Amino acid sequence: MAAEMTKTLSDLPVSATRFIGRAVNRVEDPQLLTGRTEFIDNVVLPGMLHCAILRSPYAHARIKSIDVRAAEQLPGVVAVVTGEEARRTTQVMASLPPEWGTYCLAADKARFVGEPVAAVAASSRYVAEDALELINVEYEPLTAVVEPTQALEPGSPLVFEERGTNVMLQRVLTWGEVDQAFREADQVFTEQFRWHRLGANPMETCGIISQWDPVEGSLTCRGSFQAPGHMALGAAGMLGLPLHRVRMIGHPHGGSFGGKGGARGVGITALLSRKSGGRPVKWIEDRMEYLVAGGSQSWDRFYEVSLAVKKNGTVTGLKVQLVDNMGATGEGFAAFSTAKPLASFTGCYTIASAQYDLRLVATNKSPQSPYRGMGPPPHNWVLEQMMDIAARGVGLDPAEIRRRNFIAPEQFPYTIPSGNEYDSGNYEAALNKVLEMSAYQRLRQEQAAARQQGRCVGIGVVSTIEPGVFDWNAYAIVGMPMTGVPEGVTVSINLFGKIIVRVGFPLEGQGQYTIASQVLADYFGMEMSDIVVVPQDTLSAPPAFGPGGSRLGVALTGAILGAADQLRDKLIKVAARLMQTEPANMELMDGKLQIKGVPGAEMPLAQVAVVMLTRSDLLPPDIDPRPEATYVWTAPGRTQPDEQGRAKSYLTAANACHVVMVEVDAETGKVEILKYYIADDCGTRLNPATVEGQTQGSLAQGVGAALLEEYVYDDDGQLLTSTFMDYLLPTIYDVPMAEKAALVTPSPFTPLGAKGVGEGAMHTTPAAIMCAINDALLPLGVRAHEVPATPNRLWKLIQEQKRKT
């Protein structure tokens, strides 16, 4: 399939491209900047009701009774639903691992603080909130289990009694002769690490309007959905509806970063709408709801990691033990995040053997959800720290040990021990570039001078992979049986020769509509203003997933080129008929259908389209009168996973090298980022401005992960960071503007050679900053093992070391 498509820039039917590869202005921005974009909270439907949700104040409690009679009597209240109604009329929500889900409203007991136990639809949000005060819930508090160490103890309280254990999944995956590698190693380095829970925090929270059609027995949902098709599938299963009776309309939204699943919100508003006789019910999640029990929390991890190393610095084996605190259920599909590291398990390095000992543990924290990067950022964080530890152990510079272990350019495509195949890259070139940009040796001299002054200055040098263009098969080890993620578009030419492209995902902010316009404008020799992108609902769009997994730029380009190729072939047949020649003699070039080698024998694209739409009597008998084509793209060459989870999963492997210099204040523990440099290679840059934005934005998220962000729970499972006063996001004053350089090794597997880059520096920045912090602390004999590396944590480490010495 892919081999027949237009695959390179030189394959495009134009003399020269004008838009692809250039930092063009985004077509989305005029509507956004003038405030004309319709977000979900702007939508008002006739007869619309408003939803408020009553949530459990306990992390673990049996629900003995719920009395809603007083709430139902409050003027303005139209419907009230509880867990009992959810149990009678819906299915348990889908989860991973399977069979760790619950109903959208707690039916028998609450398993985390903030779990919905009842909900109200009323004439206004104010009335609905007042009604919640009138609902009387009798709880029997149970002992909460908050940390996996506690949850794994014999006799520990069980989150799901019927499961008989809190272990949601346990697997040991071994790739290659890892025990032999450790037996034969000259040195073995082992460390423990703790990555505390953080997560996605878009400025717009989740919003949904659900409306039942009581005549057809169907549901229409409007919402700030990241992946409407995926939401429709989940809603249909939860509500027991056939998929063609569920229509999801994705609205433009202010980013997701993985945190806009909203499955419970769909179920609850749908139940309220049905009980209200089909009136639309809106729920806009407030900030505290989102922080406490929304799709915001990710990556709550305990690691023990070992490296087997030869005297010359060659790393021969890697062992990773991970205990992941998944929270109360598997409803957020966060288990994906523990499986995705298989796509880049050994990083940029030729480590021949590896082992992954994985345990997912249920506790009474909020369920985890996906977050930008989907799991490898913590994995990279531990792997890169271990590379630094090994470097010091064998007496090498951190840059040099990486150089000695890099996969060489001539080794691509390269299959890593965990089964994924990297497409292309030149990691040493990226390292050389970032060392040159940063004047690395001079940085080391500055560091030495600073140490002479008693200052704690450190330098981090880190190189990572960003797996791009995900496939479901990457998640087989946690129970996902699928392969292939389709992305489809329909491309049409109208009577005036302009192009309409219909897609199956809403505007989310990454500039994908601009990329669609760039590709089509170049393909058909038009201006970008001649292209209109139309998002469609799930009953109208071709099969589509939308953003997620650093895939959409590549997948969308593939779908558009496939449709454009089909449309070109159709136009050529029509033009050949009109010009009385054979199709083989025709070509599309610079927006014209022309006879090859005959100057002037040509028809403009628009003229051919007009004939198709207005003179069907002139068309070839096998051509219908539609200048239109639909194409659904999915990554080629994906494989079924074997018993050890090995598969060709992520299609591309972008690479980035970061160098960062930090200073740690030994008196306070505060970290200041002094300098930051990035050299990255994501193949062909379809729009360099978009890549720049993705990189700088993900750098900000990486700074938050390294230094600030943490969801803190007490021993009873109460979240202590439920506002932005307590959960600290990085501001413009915390995030440096990195100096950046681009390298380009086009992917041989993707349309136009682009690689996924939507997650970007989030993969690398936490590791780079942590390596720099530990380099700074080296003279003090202190090593930090936790993120965020807050001033308090670092200060405690320094004080403890002072007491020892």
Given for the second form:
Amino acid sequence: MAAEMTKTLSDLPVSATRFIGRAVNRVEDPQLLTGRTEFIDNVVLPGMLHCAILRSPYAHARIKSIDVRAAEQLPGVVAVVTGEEARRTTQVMASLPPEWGTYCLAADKARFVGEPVAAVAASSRYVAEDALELINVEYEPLTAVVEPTQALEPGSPLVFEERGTNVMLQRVLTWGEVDQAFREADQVFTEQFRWHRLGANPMETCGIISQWDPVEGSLTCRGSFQAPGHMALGAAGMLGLPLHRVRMIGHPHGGSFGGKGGARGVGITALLSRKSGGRPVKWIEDRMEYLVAGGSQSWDRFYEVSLAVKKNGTVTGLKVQLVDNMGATGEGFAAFSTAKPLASFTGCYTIASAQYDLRLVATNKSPQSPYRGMGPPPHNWVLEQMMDIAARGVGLDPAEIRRRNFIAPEQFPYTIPSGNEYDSGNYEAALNKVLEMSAYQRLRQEQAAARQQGRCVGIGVVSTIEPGVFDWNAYAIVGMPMTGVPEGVTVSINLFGKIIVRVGFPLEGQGQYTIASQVLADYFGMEMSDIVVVPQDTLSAPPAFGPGGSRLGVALTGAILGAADQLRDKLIKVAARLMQTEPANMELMDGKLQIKGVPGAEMPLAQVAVVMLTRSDLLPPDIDPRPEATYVWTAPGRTQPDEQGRAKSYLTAANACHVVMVEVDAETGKVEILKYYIADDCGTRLNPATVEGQTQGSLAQGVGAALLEEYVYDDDGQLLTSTFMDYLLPTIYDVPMAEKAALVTPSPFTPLGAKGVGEGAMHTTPAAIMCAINDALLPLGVRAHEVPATPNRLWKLIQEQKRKT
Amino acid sequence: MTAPRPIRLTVNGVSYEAAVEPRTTLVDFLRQDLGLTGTHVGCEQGACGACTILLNGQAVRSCLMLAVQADGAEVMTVEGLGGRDGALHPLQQAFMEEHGLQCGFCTPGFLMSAYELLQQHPQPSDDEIKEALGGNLCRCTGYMAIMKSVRVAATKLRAASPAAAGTVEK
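Here we have the form predicted alone; I need the corresponding form predicted in complex with its partner chain.
To see the whole picture, the full complex is given below, headed by that same chain.
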């Protein structure tokens, strides 16, 4: 291990950086723009079959019998599998909390609409879908339980009878003297909130090609896997295979946002491939499958939140009660989403005490999955609503109450009551910046003028933390036992002096291969075109996780710098030998190995690499002759959680302040976003253009969350939003082109001072828009407590109020 | 299943004759039969625009058409946009320089919609850009950089060919 890792920009062995910190073009783009990127559905393997999946039309039904004989007789059909086979030959899928998993095909009863009950492998997808129509399933419909209120009632139908309850997990975590804070408060505000389900919906659905090797007893899967290593673990567990007999090959994928981690597809295609004698079986999820039962649905929440406030606006206590409708199983690891709020529970504020009372409830909805932000976006929404309510209660402007409660710059690193430590920040500076950009006082005047005309115009001012660089320890309260998420790379120099960096994750869209190229080009004084990034499968890659929890920009940078430092040390040893001096006298600078203080006494990097690869006779005796190094980075200083779940979990705390102005049409309930301003601080910006892209893209998802996106179920557990005509994604007409400003408070804990930024505005935008809507509705005397604030919901609120008055 | 029918069409300047089942969608035909996998399938519901191609110069969704309906047509896909030597079309170049893509899955559809727009309106207003791209969904970028890419491409194309603004070489 390198003695002291390169930590800051000035530690890099170049006179001046040329790429880091610049909005350089992405190395990924030429192939994407010409349609040449190998997305999984582009892949055709010899003998490949196509899978189609038969899904339950009932939310809750016992499967009495399945007859697949007619399907098996259809020309072109090679294999059919059912839940009976899954039960016989596989394990239930991993689940959190544990013990809430099912087989990849429903074995005894279906627990949600869209749950796979049988699958076919055939010569084409068309034929496979024809075959589904020939499968005869006899169901005995059971009463479905759709909402937690119902699921918690005594005598309610049970999703898992053997569990005896629908409560998957219940915990009350208390941090600090919270009851005392509430007793001693001048005012206490309590409200209830409802966040409806929404989800990831990347433009590419999930896709898998599984190939069973019947001779070796091994499985190879190619697919759109967000984290191939994690997927391999899940698949091995489910299929009862040792991990070295599972090879996952991650393909570039068309976005994920947390929604590409489900293992069901791997299990189903693996069983079909085994039954087909080892022919590869491809399953490309269609959009309806994705919407109904794919890795998409997130955050189905009922909140009751209380805030203890002093007369001067100081907030002293926060209590959050959460009931989360997890859906039918814990297979998607969505329970993490209820634990991650611990990483930023009290937001940007010095709230000294807090309590979190959470219940995870099983119902007959589709299982939840992770989604961008992984849980804090609804939490931030309720906290920020409460801050606005408190501001009005004590007679302060929303901006002012936030200012009064901010953690001050000199307080960092700052440990919040729920145990996480924020690395750095200057929240007041971000607030000042966004107020200045938006000409906040003038906006308020414009609002007053609009109100005079009877228009419902409102302004939201919201500050939030984006926890970055996830660690498993954050999820301890829902049963995750680990600490530390490794990200490893191997950096090599080839015979021509060019660099190959091997990584353990596929392209996903955030531009990490570009960041890798920027960092290495600057480190070794090369051009970005001299670097090539090669993704590895799970049997070849060093320990790696990939993107998730806004970690990869930081983790990859750390891994690359660690490997580069080790490689540099090796090159120095060789060059010192060749130049007949001591390694201590030498340094790497601007791509050359030189004797310190002796101008001209230098060797280019390429020359040293060539000697290492071709002249073993010239090398020092104790050297490993590869111009190559592998380094596995994990976040430093992470701790095991205590009994209340307190841990140093997420390494970085980026922050943002948003100001948004909206108008609500009181006649229709439609919301129009008039203006949008963002000041954000994610530390060092490795590539400002990709950071801005993450912010704007995440803003779009936040707009969708606040105004449009919702999985609507009826009382029988049928999903009513199974197409993009019903599940509304934001279009170019819906997303405001936000004006943005950047502040840079580098993290003292990360390589180069960068903070996680991938989840971005999703943490802030829903809260900001909802605050603005409620500000707009103020004169009407109503308040929106549900997300999304669809026209219908707002219209109903307004109408009910009109009837009352 | 019905017996395959013969069709004949031109794709990116190359003539093809094929026999397809009548139920085969045009996008499946392009991707699976011709191997032109640059056109992507996002929803098969006509709602996302990822499969947008040009059919006789008009942007259409290839997931909502059957291949037999394209008999006799001239089709252009993203593979026909740049040069065979890998050179990027100015529109593609602008998307790269303005960071108009992230995962890039929706991008071929956006490029084809934008290409049609710039053919018809070499100097489009922002409203015209929005109208042209309003049927293409992007989940990554938040559209801002896409808008800018199209604006920049329009400027580049006009500068490259001031006399015949809007017409570009294939």
